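To begin, one chain is listed below as C-alpha coordinates, in the form predicted alone.
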Amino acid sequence: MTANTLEALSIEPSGKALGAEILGIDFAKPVSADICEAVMAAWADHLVLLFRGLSLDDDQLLETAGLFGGQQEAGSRGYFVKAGFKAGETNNVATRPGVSIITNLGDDGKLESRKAAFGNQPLKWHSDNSYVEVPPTGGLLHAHIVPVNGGGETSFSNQYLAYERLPADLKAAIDGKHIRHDDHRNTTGRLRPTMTAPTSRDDITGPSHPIVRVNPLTGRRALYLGRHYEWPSSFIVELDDDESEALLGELWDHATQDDLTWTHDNWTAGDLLLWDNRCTMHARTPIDFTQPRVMHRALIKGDPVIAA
(Lines of atoms letter the chains of each structure in order from A and count residues from 1; the text may use other names and numbers.)
(Lines give C-alpha, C1' and ligand atoms only; values in the text may rest on other atoms or scores of the structure.)
(Ligands and ions follow the chains in the order given, each with its own letter.)
Protein backbone atom coordinates (compact mmCIF):
# COMPACT_ATOMS: atom_id res chain seq x y z
CA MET A 1 0.00 0.00 0.00
CA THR A 2 1.06 3.57 -0.63
CA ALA A 3 2.54 5.36 2.37
CA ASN A 4 0.65 8.25 3.94
CA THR A 5 -2.82 6.89 3.25
CA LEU A 6 -5.41 5.91 5.81
CA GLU A 7 -5.38 2.39 4.35
CA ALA A 8 -1.64 2.05 4.99
CA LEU A 9 -1.71 3.60 8.46
CA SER A 10 -1.36 1.07 11.27
CA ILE A 11 -0.89 1.60 15.02
CA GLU A 12 0.82 -1.06 17.14
CA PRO A 13 0.73 -0.20 20.87
CA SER A 14 3.74 -1.21 22.95
CA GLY A 15 1.57 -2.88 25.59
CA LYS A 16 3.30 -0.74 28.21
CA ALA A 17 2.21 2.42 30.01
CA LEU A 18 2.91 4.43 26.83
CA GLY A 19 4.37 4.08 23.36
CA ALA A 20 3.22 2.79 19.97
CA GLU A 21 4.83 2.03 16.62
CA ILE A 22 3.22 3.71 13.61
CA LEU A 23 3.42 1.98 10.24
CA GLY A 24 2.64 3.39 6.82
CA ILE A 25 3.98 6.92 7.36
CA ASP A 26 6.87 8.58 5.53
CA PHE A 27 7.51 12.19 6.52
CA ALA A 28 9.81 12.63 3.52
CA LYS A 29 6.62 12.69 1.43
CA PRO A 30 3.60 15.00 1.62
CA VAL A 31 1.32 14.31 4.59
CA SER A 32 -2.36 15.14 4.13
CA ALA A 33 -4.54 16.79 6.76
CA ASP A 34 -6.46 13.58 7.49
CA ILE A 35 -3.24 11.60 8.03
CA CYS A 36 -1.85 14.34 10.27
CA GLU A 37 -5.07 14.30 12.28
CA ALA A 38 -4.85 10.51 12.68
CA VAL A 39 -1.24 10.69 13.85
CA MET A 40 -2.11 13.50 16.27
CA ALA A 41 -4.86 11.32 17.73
CA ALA A 42 -2.40 8.43 18.15
CA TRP A 43 0.06 10.82 19.78
CA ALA A 44 -2.59 11.93 22.27
CA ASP A 45 -3.41 8.29 23.07
CA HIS A 46 0.11 6.85 23.30
CA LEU A 47 2.32 9.88 24.19
CA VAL A 48 5.36 8.44 22.34
CA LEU A 49 5.31 7.28 18.72
CA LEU A 50 7.96 5.29 16.86
CA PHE A 51 8.34 5.48 13.07
CA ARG A 52 10.89 3.24 11.36
CA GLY A 53 12.79 3.22 8.09
CA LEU A 54 12.77 6.97 7.47
CA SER A 55 15.49 9.00 5.78
CA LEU A 56 14.95 12.65 6.64
CA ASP A 57 17.33 15.52 6.07
CA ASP A 58 17.25 18.41 8.53
CA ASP A 59 14.80 20.43 6.44
CA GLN A 60 12.40 17.48 6.36
CA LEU A 61 12.84 16.96 10.10
CA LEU A 62 11.89 20.59 10.71
CA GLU A 63 8.95 20.28 8.32
CA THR A 64 7.80 17.29 10.37
CA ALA A 65 7.99 19.41 13.51
CA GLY A 66 5.83 21.92 11.65
CA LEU A 67 3.09 19.31 11.23
CA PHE A 68 2.81 19.08 15.01
CA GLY A 69 2.87 22.77 15.84
CA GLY A 70 6.10 24.32 14.56
CA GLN A 71 9.77 24.27 15.51
CA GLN A 72 11.54 25.70 18.56
CA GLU A 73 15.20 26.45 19.08
CA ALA A 74 16.77 24.46 21.91
CA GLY A 75 17.54 26.51 25.01
CA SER A 76 21.04 25.02 25.18
CA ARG A 77 21.99 26.63 21.88
CA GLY A 78 22.01 30.11 23.41
CA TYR A 79 24.59 29.13 26.03
CA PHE A 80 27.03 27.93 23.36
CA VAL A 81 26.46 31.01 21.20
CA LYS A 82 27.09 33.22 24.24
CA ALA A 83 30.33 31.32 24.84
CA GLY A 84 31.52 32.15 21.32
CA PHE A 85 30.61 29.00 19.38
CA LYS A 86 29.46 29.71 15.82
CA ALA A 87 26.75 27.97 13.80
CA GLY A 88 28.00 25.26 11.49
CA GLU A 89 31.47 25.14 13.04
CA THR A 90 30.59 22.76 15.87
CA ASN A 91 28.05 20.04 16.62
CA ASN A 92 26.95 22.13 19.62
CA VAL A 93 25.52 24.82 17.32
CA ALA A 94 24.02 23.24 14.21
CA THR A 95 23.56 25.29 11.05
CA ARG A 96 19.78 25.27 11.45
CA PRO A 97 18.67 26.80 14.78
CA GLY A 98 15.87 24.28 15.16
CA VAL A 99 18.14 21.22 14.97
CA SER A 100 20.34 19.75 17.70
CA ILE A 101 23.00 17.18 16.78
CA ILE A 102 23.42 14.59 19.53
CA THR A 103 26.56 12.62 18.80
CA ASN A 104 29.73 11.11 20.22
CA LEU A 105 31.72 12.31 17.20
CA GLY A 106 33.84 15.42 17.59
CA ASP A 107 33.74 18.35 15.22
CA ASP A 108 36.53 16.61 13.29
CA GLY A 109 34.28 13.58 12.70
CA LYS A 110 36.32 11.33 14.98
CA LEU A 111 35.09 9.46 18.03
CA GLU A 112 35.46 11.35 21.29
CA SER A 113 36.62 9.72 24.51
CA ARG A 114 34.18 8.07 26.88
CA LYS A 115 34.09 11.05 29.23
CA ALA A 116 34.55 13.93 26.78
CA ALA A 117 31.44 13.47 24.65
CA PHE A 118 27.97 14.45 25.83
CA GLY A 119 26.84 11.87 23.28
CA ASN A 120 28.42 9.02 25.29
CA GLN A 121 26.98 9.81 28.67
CA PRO A 122 23.83 8.43 30.32
CA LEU A 123 21.07 11.02 30.51
CA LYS A 124 19.10 11.43 33.71
CA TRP A 125 15.31 11.39 33.70
CA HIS A 126 14.15 14.77 32.43
CA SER A 127 11.72 16.83 30.39
CA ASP A 128 13.35 18.76 27.56
CA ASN A 129 14.02 22.45 28.12
CA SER A 130 11.98 22.78 31.31
CA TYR A 131 14.46 25.54 32.19
CA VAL A 132 12.92 27.96 29.64
CA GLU A 133 9.76 30.00 30.14
CA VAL A 134 7.82 28.20 27.39
CA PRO A 135 9.16 24.63 27.11
CA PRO A 136 8.66 22.70 23.87
CA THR A 137 5.46 20.79 23.34
CA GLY A 138 7.33 17.75 22.12
CA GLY A 139 10.44 16.39 20.50
CA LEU A 140 11.54 14.45 17.42
CA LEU A 141 14.69 12.31 17.52
CA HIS A 142 15.93 10.83 14.23
CA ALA A 143 18.65 8.17 14.14
CA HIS A 144 21.36 8.62 11.50
CA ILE A 145 24.04 6.27 12.88
CA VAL A 146 23.50 3.87 15.78
CA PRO A 147 25.98 1.54 17.52
CA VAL A 148 25.48 -2.22 17.33
CA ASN A 149 24.43 -3.42 20.79
CA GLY A 150 26.13 -0.30 22.04
CA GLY A 151 23.67 1.25 24.46
CA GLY A 152 21.64 4.39 24.00
CA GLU A 153 18.37 2.74 24.97
CA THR A 154 15.81 5.50 25.46
CA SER A 155 13.13 5.18 28.12
CA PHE A 156 9.97 7.23 28.59
CA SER A 157 7.74 7.61 31.65
CA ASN A 158 4.01 8.40 31.61
CA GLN A 159 3.44 11.43 33.81
CA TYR A 160 -0.34 11.31 33.47
CA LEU A 161 -0.28 7.99 35.30
CA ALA A 162 2.38 9.28 37.68
CA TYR A 163 -0.01 12.01 38.81
CA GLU A 164 -3.12 9.83 38.82
CA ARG A 165 -1.43 7.17 40.98
CA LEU A 166 -0.06 9.59 43.56
CA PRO A 167 -1.24 8.85 47.10
CA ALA A 168 -3.78 11.36 48.33
CA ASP A 169 -1.35 12.93 50.80
CA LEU A 170 1.20 13.62 48.05
CA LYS A 171 -1.47 15.09 45.78
CA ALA A 172 -2.45 17.42 48.61
CA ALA A 173 1.20 18.29 49.33
CA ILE A 174 1.86 19.51 45.78
CA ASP A 175 -1.47 21.23 45.17
CA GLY A 176 -0.82 24.75 43.89
CA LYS A 177 2.96 24.47 44.28
CA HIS A 178 5.72 25.32 41.79
CA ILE A 179 9.24 24.16 40.95
CA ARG A 180 11.95 26.61 39.98
CA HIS A 181 13.89 24.79 37.27
CA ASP A 182 17.68 24.50 37.26
CA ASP A 183 19.13 26.28 34.23
CA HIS A 184 22.81 25.82 35.15
CA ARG A 185 23.38 22.23 34.05
CA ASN A 186 22.75 20.08 31.00
CA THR A 187 21.05 16.72 31.07
CA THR A 188 24.20 14.87 32.16
CA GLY A 189 24.53 17.26 35.11
CA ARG A 190 27.50 19.17 33.67
CA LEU A 191 27.60 22.95 33.95
CA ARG A 192 26.61 24.82 30.80
CA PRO A 193 29.11 27.14 29.07
CA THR A 194 29.41 30.51 30.86
CA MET A 195 27.63 29.15 33.97
CA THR A 196 29.22 28.70 37.41
CA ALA A 197 28.19 26.14 40.01
CA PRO A 198 25.25 27.33 42.13
CA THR A 199 25.83 27.56 45.87
CA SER A 200 22.27 28.30 47.01
CA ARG A 201 18.74 28.23 45.68
CA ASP A 202 19.07 31.97 44.97
CA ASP A 203 21.53 31.11 42.20
CA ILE A 204 18.94 29.04 40.32
CA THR A 205 17.59 31.51 37.76
CA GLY A 206 15.33 29.33 35.63
CA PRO A 207 11.56 29.84 35.48
CA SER A 208 8.99 28.56 37.99
CA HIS A 209 6.48 26.06 36.60
CA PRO A 210 3.54 24.35 38.33
CA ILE A 211 4.25 20.84 39.59
CA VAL A 212 0.99 19.69 38.03
CA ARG A 213 0.20 20.92 34.52
CA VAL A 214 -2.69 20.40 32.12
CA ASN A 215 -2.02 19.18 28.59
CA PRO A 216 -4.32 21.24 26.32
CA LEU A 217 -4.26 18.43 23.74
CA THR A 218 -6.08 16.06 26.10
CA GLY A 219 -7.19 18.12 29.12
CA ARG A 220 -5.43 15.63 31.40
CA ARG A 221 -3.22 16.47 34.39
CA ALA A 222 0.41 15.42 34.49
CA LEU A 223 3.31 15.71 36.91
CA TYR A 224 5.87 18.19 35.63
CA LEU A 225 9.20 17.74 37.43
CA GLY A 226 11.66 18.80 34.72
CA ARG A 227 15.08 17.70 35.98
CA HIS A 228 16.88 17.52 39.31
CA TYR A 229 20.51 17.28 40.37
CA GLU A 230 22.34 17.40 43.68
CA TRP A 231 21.42 20.36 45.90
CA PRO A 232 21.26 23.22 45.15
CA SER A 233 19.19 22.49 42.09
CA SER A 234 15.55 22.72 41.09
CA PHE A 235 13.43 23.34 44.16
CA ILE A 236 9.84 23.78 45.29
CA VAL A 237 9.32 27.52 45.63
CA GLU A 238 6.83 27.37 48.48
CA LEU A 239 8.95 25.12 50.73
CA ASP A 240 12.27 25.51 52.53
CA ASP A 241 15.30 23.56 51.33
CA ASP A 242 14.87 20.48 53.52
CA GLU A 243 11.13 20.19 52.87
CA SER A 244 11.65 20.74 49.15
CA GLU A 245 14.35 18.08 48.83
CA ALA A 246 12.32 15.56 50.80
CA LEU A 247 9.17 16.05 48.75
CA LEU A 248 11.03 16.10 45.43
CA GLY A 249 12.73 12.85 46.39
CA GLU A 250 9.34 11.19 46.92
CA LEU A 251 7.99 12.59 43.66
CA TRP A 252 10.98 11.50 41.56
CA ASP A 253 10.94 7.99 43.03
CA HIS A 254 7.24 7.73 42.24
CA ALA A 255 7.40 9.28 38.76
CA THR A 256 10.05 6.91 37.40
CA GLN A 257 8.71 3.55 38.57
CA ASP A 258 9.15 0.76 36.05
CA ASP A 259 5.42 0.20 35.51
CA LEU A 260 5.10 3.77 34.20
CA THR A 261 7.73 3.31 31.50
CA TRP A 262 8.47 1.99 28.03
CA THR A 263 11.96 1.64 26.52
CA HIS A 264 13.02 1.82 22.88
CA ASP A 265 15.89 -0.63 23.18
CA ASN A 266 16.49 -1.65 19.56
CA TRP A 267 17.43 1.54 17.73
CA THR A 268 18.19 1.21 14.03
CA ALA A 269 19.23 3.88 11.54
CA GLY A 270 16.11 5.56 10.18
CA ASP A 271 14.12 5.37 13.41
CA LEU A 272 12.20 8.49 14.40
CA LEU A 273 10.72 9.00 17.88
CA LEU A 274 8.04 11.60 18.59
CA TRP A 275 7.15 12.31 22.21
CA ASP A 276 4.89 14.67 24.12
CA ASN A 277 7.14 16.72 26.38
CA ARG A 278 4.20 17.95 28.47
CA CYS A 279 3.29 14.57 29.92
CA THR A 280 6.39 12.38 29.63
CA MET A 281 9.96 12.28 30.87
CA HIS A 282 12.80 10.38 29.23
CA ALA A 283 16.24 9.00 30.02
CA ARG A 284 19.10 7.32 28.12
CA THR A 285 21.63 4.61 28.93
CA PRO A 286 25.35 5.23 28.25
CA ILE A 287 26.81 4.68 24.77
CA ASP A 288 29.66 2.40 23.69
CA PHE A 289 32.30 5.08 23.09
CA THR A 290 34.11 2.87 20.55
CA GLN A 291 31.17 3.06 18.11
CA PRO A 292 29.71 6.15 16.43
CA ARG A 293 26.23 7.39 17.25
CA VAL A 294 24.62 10.34 15.46
CA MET A 295 21.08 11.56 16.17
CA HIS A 296 19.34 14.73 14.99
CA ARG A 297 16.68 16.28 17.21
CA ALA A 298 14.04 18.91 16.58
CA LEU A 299 11.83 20.45 19.26
CA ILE A 300 8.18 21.21 18.64
CA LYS A 301 7.07 24.75 19.41
CA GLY A 302 5.81 25.05 22.98
CA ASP A 303 2.65 26.44 24.44
CA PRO A 304 2.49 28.24 27.80
CA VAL A 305 2.45 25.90 30.79
CA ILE A 306 -1.11 25.59 32.12
CA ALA A 307 -1.38 25.03 35.86
CA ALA A 308 -3.86 22.40 37.00
Ligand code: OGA
Given for the second form:
Amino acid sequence: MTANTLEALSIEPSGKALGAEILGIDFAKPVSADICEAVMAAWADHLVLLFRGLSLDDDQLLETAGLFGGQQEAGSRGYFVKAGFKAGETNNVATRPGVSIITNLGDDGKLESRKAAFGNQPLKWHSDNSYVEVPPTGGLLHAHIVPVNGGGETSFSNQYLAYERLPADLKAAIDGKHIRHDDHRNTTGRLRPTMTAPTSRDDITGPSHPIVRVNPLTGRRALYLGRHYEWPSSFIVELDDDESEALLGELWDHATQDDLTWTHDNWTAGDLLLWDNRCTMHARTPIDFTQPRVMHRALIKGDPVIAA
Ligand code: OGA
Ligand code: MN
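Cool, the form predicted alone is there; where's the form predicted together with N-oxalylglycine?
Once more the chain from above appears, this time first in line as the rest of the complex follows.
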Protein backbone atom coordinates (compact mmCIF):
# COMPACT_ATOMS: atom_id res chain seq x y z
CA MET A 1 0.00 0.00 0.00
CA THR A 2 1.20 3.51 -0.73
CA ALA A 3 2.36 5.50 2.30
CA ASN A 4 0.44 8.59 3.36
CA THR A 5 -3.01 7.37 2.31
CA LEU A 6 -5.95 6.80 4.64
CA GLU A 7 -6.04 3.14 3.52
CA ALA A 8 -2.40 2.60 4.51
CA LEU A 9 -2.66 4.41 7.85
CA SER A 10 -3.05 2.20 10.90
CA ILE A 11 -2.64 2.71 14.62
CA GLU A 12 -1.36 0.07 17.03
CA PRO A 13 -1.68 1.21 20.66
CA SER A 14 1.09 0.01 22.98
CA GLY A 15 -1.43 -1.38 25.46
CA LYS A 16 0.27 0.70 28.16
CA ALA A 17 -0.66 4.05 29.70
CA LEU A 18 0.41 5.88 26.52
CA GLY A 19 2.10 5.30 23.16
CA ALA A 20 1.11 3.88 19.80
CA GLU A 21 2.89 2.82 16.64
CA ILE A 22 1.64 4.45 13.45
CA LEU A 23 2.06 2.51 10.22
CA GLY A 24 1.73 3.80 6.68
CA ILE A 25 3.35 7.21 7.08
CA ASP A 26 6.51 8.48 5.42
CA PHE A 27 7.37 12.06 6.35
CA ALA A 28 9.89 12.21 3.49
CA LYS A 29 6.88 12.30 1.15
CA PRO A 30 4.04 14.83 1.00
CA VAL A 31 1.50 14.46 3.81
CA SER A 32 -1.98 15.73 2.91
CA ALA A 33 -4.13 17.75 5.31
CA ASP A 34 -6.50 14.84 6.03
CA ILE A 35 -3.62 12.48 6.86
CA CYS A 36 -2.05 15.14 9.04
CA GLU A 37 -5.37 15.53 10.85
CA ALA A 38 -5.58 11.75 11.40
CA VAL A 39 -2.04 11.71 12.85
CA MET A 40 -2.91 14.68 15.09
CA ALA A 41 -5.97 12.81 16.36
CA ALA A 42 -3.78 9.78 17.14
CA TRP A 43 -1.28 12.08 18.89
CA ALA A 44 -4.08 13.51 21.03
CA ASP A 45 -5.27 9.99 21.93
CA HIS A 46 -1.90 8.30 22.55
CA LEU A 47 0.47 11.19 23.52
CA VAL A 48 3.53 9.48 22.02
CA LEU A 49 3.67 8.10 18.47
CA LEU A 50 6.27 5.77 17.00
CA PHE A 51 6.94 5.74 13.25
CA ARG A 52 9.44 3.22 11.88
CA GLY A 53 11.56 2.68 8.80
CA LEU A 54 12.04 6.38 8.02
CA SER A 55 15.14 8.06 6.70
CA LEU A 56 14.78 11.79 7.22
CA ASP A 57 17.55 14.29 6.78
CA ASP A 58 17.56 17.35 9.05
CA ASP A 59 15.52 19.47 6.64
CA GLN A 60 12.88 16.75 6.40
CA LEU A 61 12.86 16.44 10.19
CA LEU A 62 12.23 20.18 10.46
CA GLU A 63 9.51 19.97 7.80
CA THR A 64 7.90 17.25 9.92
CA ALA A 65 8.00 19.59 12.92
CA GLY A 66 6.29 22.10 10.62
CA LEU A 67 3.33 19.75 10.19
CA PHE A 68 2.77 19.79 13.96
CA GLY A 69 3.16 23.52 14.57
CA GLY A 70 6.66 24.62 13.51
CA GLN A 71 10.17 24.33 14.91
CA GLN A 72 11.66 25.76 18.11
CA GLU A 73 15.31 26.20 19.02
CA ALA A 74 16.39 24.16 22.06
CA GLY A 75 16.98 26.17 25.24
CA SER A 76 20.29 24.37 25.82
CA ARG A 77 21.76 25.70 22.56
CA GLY A 78 21.92 29.29 23.82
CA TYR A 79 24.26 28.37 26.70
CA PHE A 80 26.78 26.86 24.29
CA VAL A 81 26.50 29.84 21.94
CA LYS A 82 27.07 32.15 24.93
CA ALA A 83 30.15 30.07 25.80
CA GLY A 84 31.56 30.88 22.35
CA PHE A 85 30.66 27.88 20.17
CA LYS A 86 29.59 28.50 16.56
CA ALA A 87 26.93 26.65 14.56
CA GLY A 88 28.21 23.40 13.13
CA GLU A 89 31.31 23.43 15.36
CA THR A 90 29.98 21.05 17.99
CA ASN A 91 27.11 18.59 18.38
CA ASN A 92 25.78 20.96 21.05
CA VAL A 93 25.25 23.68 18.45
CA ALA A 94 24.14 21.88 15.29
CA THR A 95 24.22 23.62 11.91
CA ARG A 96 20.45 24.12 11.90
CA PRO A 97 19.19 25.97 14.99
CA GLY A 98 16.05 23.79 15.12
CA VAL A 99 18.00 20.53 15.38
CA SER A 100 19.75 19.02 18.40
CA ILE A 101 22.16 16.13 18.01
CA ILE A 102 21.79 13.76 20.95
CA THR A 103 24.80 11.48 20.80
CA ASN A 104 27.68 9.80 22.58
CA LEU A 105 30.03 10.64 19.71
CA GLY A 106 32.43 13.50 20.35
CA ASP A 107 32.79 16.45 18.01
CA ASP A 108 35.61 14.52 16.28
CA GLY A 109 33.05 11.85 15.30
CA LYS A 110 34.69 9.27 17.59
CA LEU A 111 33.05 7.48 20.52
CA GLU A 112 33.32 9.32 23.81
CA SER A 113 34.93 6.25 25.25
CA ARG A 114 34.18 6.94 28.87
CA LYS A 115 31.22 5.75 30.82
CA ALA A 116 31.07 9.18 32.47
CA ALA A 117 30.82 11.06 29.17
CA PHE A 118 27.72 13.22 28.88
CA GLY A 119 26.26 11.33 25.93
CA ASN A 120 26.40 8.01 27.80
CA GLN A 121 24.55 9.17 30.89
CA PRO A 122 21.05 8.20 31.95
CA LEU A 123 18.52 11.02 31.75
CA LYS A 124 16.15 11.42 34.66
CA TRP A 125 12.45 12.00 34.17
CA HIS A 126 11.84 15.42 32.64
CA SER A 127 9.87 17.39 30.12
CA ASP A 128 11.90 19.33 27.58
CA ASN A 129 12.74 22.99 28.13
CA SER A 130 10.34 23.63 31.02
CA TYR A 131 13.02 26.17 32.02
CA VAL A 132 12.05 28.52 29.19
CA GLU A 133 9.06 30.89 29.14
CA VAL A 134 7.31 29.11 26.26
CA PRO A 135 8.33 25.44 26.31
CA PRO A 136 7.97 23.38 23.14
CA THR A 137 4.65 21.67 22.46
CA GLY A 138 6.36 18.45 21.49
CA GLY A 139 9.49 16.70 20.40
CA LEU A 140 10.60 14.55 17.48
CA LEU A 141 13.50 12.14 18.03
CA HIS A 142 14.87 10.34 14.96
CA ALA A 143 17.32 7.46 15.35
CA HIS A 144 20.32 7.51 13.02
CA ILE A 145 22.57 5.02 14.86
CA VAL A 146 21.53 3.00 17.91
CA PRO A 147 23.36 0.52 20.14
CA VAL A 148 22.31 -3.12 19.96
CA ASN A 149 21.09 -4.22 23.38
CA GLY A 150 23.26 -1.44 24.69
CA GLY A 151 20.83 0.74 26.62
CA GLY A 152 19.50 4.11 25.61
CA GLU A 153 15.91 3.00 26.05
CA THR A 154 13.49 5.90 26.23
CA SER A 155 10.49 5.84 28.56
CA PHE A 156 7.47 8.13 28.61
CA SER A 157 5.02 8.87 31.39
CA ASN A 158 1.38 9.99 31.05
CA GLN A 159 0.93 13.18 33.10
CA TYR A 160 -2.82 13.45 32.42
CA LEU A 161 -3.20 10.21 34.33
CA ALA A 162 -0.71 11.42 36.94
CA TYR A 163 -2.98 14.40 37.57
CA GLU A 164 -6.23 12.43 37.47
CA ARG A 165 -4.91 9.80 39.89
CA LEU A 166 -3.63 12.30 42.47
CA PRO A 167 -5.14 11.76 45.91
CA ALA A 168 -7.67 14.50 46.73
CA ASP A 169 -5.42 16.12 49.35
CA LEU A 170 -2.52 16.47 46.88
CA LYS A 171 -4.86 17.84 44.21
CA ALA A 172 -6.06 20.45 46.69
CA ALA A 173 -2.49 21.23 47.81
CA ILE A 174 -1.36 22.19 44.29
CA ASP A 175 -4.53 23.98 43.20
CA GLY A 176 -3.58 27.37 41.68
CA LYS A 177 0.12 26.96 42.57
CA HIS A 178 3.24 27.42 40.42
CA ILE A 179 6.72 25.97 40.12
CA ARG A 180 9.69 28.20 39.36
CA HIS A 181 11.81 26.07 37.01
CA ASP A 182 15.57 25.70 37.49
CA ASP A 183 17.55 26.41 34.32
CA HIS A 184 21.04 25.87 35.77
CA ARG A 185 21.46 22.19 35.04
CA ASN A 186 21.01 19.95 32.02
CA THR A 187 19.08 16.70 31.93
CA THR A 188 21.98 14.70 33.36
CA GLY A 189 22.07 17.09 36.34
CA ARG A 190 25.31 18.86 35.35
CA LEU A 191 25.69 22.62 35.36
CA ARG A 192 25.21 24.23 31.95
CA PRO A 193 28.10 26.22 30.43
CA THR A 194 28.36 29.73 31.94
CA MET A 195 26.10 28.82 34.93
CA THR A 196 27.16 28.64 38.59
CA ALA A 197 25.42 26.47 41.16
CA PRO A 198 22.45 28.13 42.91
CA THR A 199 22.72 28.60 46.67
CA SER A 200 19.15 29.64 47.48
CA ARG A 201 15.76 30.06 45.82
CA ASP A 202 16.72 33.62 44.89
CA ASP A 203 19.25 32.21 42.42
CA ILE A 204 16.56 30.26 40.55
CA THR A 205 15.79 32.62 37.70
CA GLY A 206 13.87 30.37 35.27
CA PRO A 207 10.18 31.00 34.53
CA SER A 208 7.24 30.13 36.78
CA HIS A 209 4.66 27.79 35.29
CA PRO A 210 1.38 26.46 36.73
CA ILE A 211 1.73 23.00 38.33
CA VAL A 212 -1.44 21.93 36.55
CA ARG A 213 -1.69 22.92 32.90
CA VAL A 214 -4.33 22.44 30.27
CA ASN A 215 -3.33 20.93 26.94
CA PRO A 216 -5.27 22.86 24.28
CA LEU A 217 -5.07 19.84 21.95
CA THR A 218 -7.40 17.85 24.22
CA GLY A 219 -8.66 20.25 26.89
CA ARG A 220 -7.32 17.82 29.52
CA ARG A 221 -5.38 18.78 32.64
CA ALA A 222 -1.85 17.48 33.15
CA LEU A 223 0.66 17.63 35.97
CA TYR A 224 3.59 19.83 34.89
CA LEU A 225 6.70 19.25 37.01
CA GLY A 226 9.64 19.82 34.63
CA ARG A 227 12.77 18.45 36.31
CA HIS A 228 13.79 17.32 39.77
CA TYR A 229 17.21 18.18 41.15
CA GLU A 230 18.60 18.43 44.63
CA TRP A 231 17.84 21.58 46.59
CA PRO A 232 18.42 24.48 45.97
CA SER A 233 16.55 24.13 42.70
CA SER A 234 13.01 24.39 41.32
CA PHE A 235 10.47 25.31 43.99
CA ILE A 236 6.79 25.94 44.55
CA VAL A 237 6.42 29.70 44.50
CA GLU A 238 3.56 29.88 47.02
CA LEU A 239 5.30 27.71 49.69
CA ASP A 240 8.38 28.09 51.87
CA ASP A 241 11.48 25.98 51.10
CA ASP A 242 10.67 23.05 53.41
CA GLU A 243 7.01 22.83 52.42
CA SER A 244 7.95 23.09 48.77
CA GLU A 245 10.56 20.33 48.97
CA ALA A 246 8.16 18.02 50.83
CA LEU A 247 5.31 18.55 48.36
CA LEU A 248 7.57 18.28 45.29
CA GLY A 249 8.93 15.00 46.66
CA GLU A 250 5.41 13.58 46.95
CA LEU A 251 4.43 14.83 43.48
CA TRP A 252 7.54 13.36 41.84
CA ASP A 253 7.03 9.97 43.51
CA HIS A 254 3.46 9.96 42.27
CA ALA A 255 4.22 11.20 38.73
CA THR A 256 6.90 8.63 37.90
CA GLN A 257 5.08 5.43 38.88
CA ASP A 258 5.52 2.48 36.51
CA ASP A 259 1.87 2.12 35.61
CA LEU A 260 1.91 5.58 33.99
CA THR A 261 4.67 4.62 31.57
CA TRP A 262 5.60 3.01 28.29
CA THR A 263 9.20 2.32 27.18
CA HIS A 264 10.55 2.26 23.65
CA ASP A 265 12.95 -0.59 24.38
CA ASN A 266 13.91 -1.59 20.87
CA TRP A 267 15.18 1.51 19.12
CA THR A 268 16.12 0.77 15.51
CA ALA A 269 17.77 3.15 13.06
CA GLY A 270 14.96 4.87 11.16
CA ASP A 271 12.60 5.11 14.14
CA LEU A 272 10.96 8.44 14.81
CA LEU A 273 9.22 9.25 18.10
CA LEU A 274 6.82 12.15 18.41
CA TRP A 275 5.80 13.11 21.94
CA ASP A 276 3.49 15.68 23.42
CA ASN A 277 5.68 17.68 25.78
CA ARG A 278 2.69 19.28 27.55
CA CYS A 279 1.30 16.09 29.05
CA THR A 280 4.21 13.62 29.19
CA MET A 281 7.65 13.31 30.73
CA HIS A 282 10.48 11.14 29.41
CA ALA A 283 13.62 9.45 30.71
CA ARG A 284 16.50 7.45 29.23
CA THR A 285 18.60 4.55 30.47
CA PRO A 286 22.43 4.77 30.31
CA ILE A 287 24.19 3.80 27.10
CA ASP A 288 26.88 1.19 26.55
CA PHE A 289 29.85 3.49 26.06
CA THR A 290 31.45 1.13 23.53
CA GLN A 291 28.57 1.53 21.06
CA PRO A 292 27.62 4.66 19.11
CA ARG A 293 24.20 6.29 19.48
CA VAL A 294 23.20 9.19 17.25
CA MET A 295 19.75 10.75 17.43
CA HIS A 296 18.57 13.95 15.80
CA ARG A 297 15.88 15.88 17.63
CA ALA A 298 13.57 18.71 16.61
CA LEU A 299 11.37 20.53 19.09
CA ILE A 300 7.90 21.68 18.11
CA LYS A 301 7.08 25.34 18.56
CA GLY A 302 5.33 25.99 21.85
CA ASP A 303 2.25 27.96 22.84
CA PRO A 304 2.02 29.88 26.12
CA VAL A 305 1.38 27.53 29.05
CA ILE A 306 -2.32 27.50 29.99
CA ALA A 307 -3.12 27.23 33.69
CA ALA A 308 -5.96 24.89 34.75
C1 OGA B 1 15.65 14.37 24.41
C2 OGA B 1 15.88 13.28 25.34
C3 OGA B 1 16.07 10.91 25.14
C4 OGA B 1 16.94 9.91 24.47
O5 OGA B 1 16.12 14.25 23.27
O6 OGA B 1 14.97 15.35 24.78
O7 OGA B 1 15.55 13.39 26.49
O8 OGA B 1 16.52 8.74 24.41
N9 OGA B 1 16.43 12.19 24.78
O10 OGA B 1 18.05 10.25 24.03
MN1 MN C 1 14.45 15.34 26.74
